[in-house]
Ligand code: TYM
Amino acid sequence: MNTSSALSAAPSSAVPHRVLSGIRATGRLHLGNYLGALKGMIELERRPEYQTFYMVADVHTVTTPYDVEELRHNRREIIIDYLAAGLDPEQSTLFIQSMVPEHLELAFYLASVSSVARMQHLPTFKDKVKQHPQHVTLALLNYPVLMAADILIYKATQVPVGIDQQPHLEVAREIARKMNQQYGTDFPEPQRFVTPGEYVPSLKGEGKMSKSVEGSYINLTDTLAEIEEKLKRVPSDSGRGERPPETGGAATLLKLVELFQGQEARQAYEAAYTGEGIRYAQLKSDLAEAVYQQVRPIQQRRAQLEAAPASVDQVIEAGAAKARQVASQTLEEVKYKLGLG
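Keeping to the form predicted together with the ligand, what do you get for the structure of that sequence alone?
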């Protein structure tokens, strides 16, 4: 697998290396989005050698059935989430994808080196076909090509995303290679920036935490009581055995302990599992508190931002203008190489 590590060395060149990531505008963020994407985004923003671009993927939201008014609302909400989670608009360009139409134009040119069969075989495409069999559209098929355009238009080398996005990054690398071979462009091959929370499992004990699976997630906006309630419902086991659990709700709980209370806390529970046994009621109550301690400051900043809509509008306008400067330059270069300028 072609990934970079959170611990990997910084790029040596003096040219700033760019980072691009995005989150679809489908509603409230959950702990998977936070640990798999946002934490990596924040970490890279704080490294001076990187120029960071973080967008709301509102155009991608249109590739599956959605509610128009909800989308209008949610695209702004994700910008608020970015700010509340600690991203700094002075350091990062925070923007809404549809306000930078250059992404869509580049996606069309990238589609000229992308095969239909390759897109049809992606696991993410197959999942969506199963979920929405009546909505298998060209826009859905084109999803990974638009995502490649999002990344390549900034010539980004690092993409902080969860492991579920790996197949899309492979497509982006292939497209970069083909464009460079066929047209002589200079797209770097983007790498996934890996965080310890690259795969946050579902509270149901099967699969990943996901917005589309009810009961699988804890939202960043949940209260302590809601977090406690959700954790209480996680299926557990007897609490004792020869080896610590690797699947099911008990494994989810241990992973969340690791992510929110640290590796040592996890090891202590693992030792208890093979010894005197785990008391899940206590584990869940301590874990709920630890999760809440991390999300509470985000909730507090969110409340402040909701009370200052003009400052959020200003971030959105400035972000689009900054993103367009870079995006339009790449687009000009590509059009020239393709014989369109």
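Here we have the form predicted together with the ligand; I need the corresponding form predicted alone.
Just this one chain is shown here; partners and other molecules are left out.
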């Protein structure tokens, strides 16, 4: 959910286009969340052609096994992370999903035009079944429908999500079409933003950074020493070859260098790889410092927010009220179209 390529395609209409984005309440935010979501969310909220709604997707968290007390803690922590990263509650509606019950009611109505077979065939559902074979619930099956409700209840036209969420977004478009055709609603068909930082590789050398994969990520709250230690554990190769690595831990390091030190730094390392060789110890040390310089201001703002809990509470309450104003209006329209209003 980042920016530059997405923003170049921004609509020129004077009427604000709504954007909906959210992060599950499964733990502290990491570099993947920051580059793939938060940086883009911040830039989008500053553009007058967008009206931005950013939520903590705590209801989605209960679709897979979780710890109750951790969820209570994490949902507030993500709001603090949003604010610390630079999101402005005066410009964006920041809210916790469960505090806007209209999402859940709309999801039930949307489920009436969604088939079980369609949900079962989604690759994301199949992946979760493999991960949690003893927790294949109706809530998990219904995850894409709830996501569609999250988007459609604000009539969002743009959704900054990663490529892994593309199948869910296609479900949201299908549901919007069906509702419009069967009941005469006016849901837009949301589009995905494609952004440069949408894929941040895992420190393990395979896949992307994920809160569900221990050892794959760097938290926004990590100290310089913690960042250095995590980067030391990234697997590497000999540091020299005929062509720069495209997979594995060495490729992860080069991608992180590109993201945090720039394209020129990456090119210099690639030239070294095919020449005199890369000294990974120095690369990791320099990279750790570059990462820390980006997260340090966030950590400083976070400390200020943690010292002012009442102001955080106010943001949470005000955000829920603002979100419900829009969500309740959409829900009433839908209920009327379905013959329930």
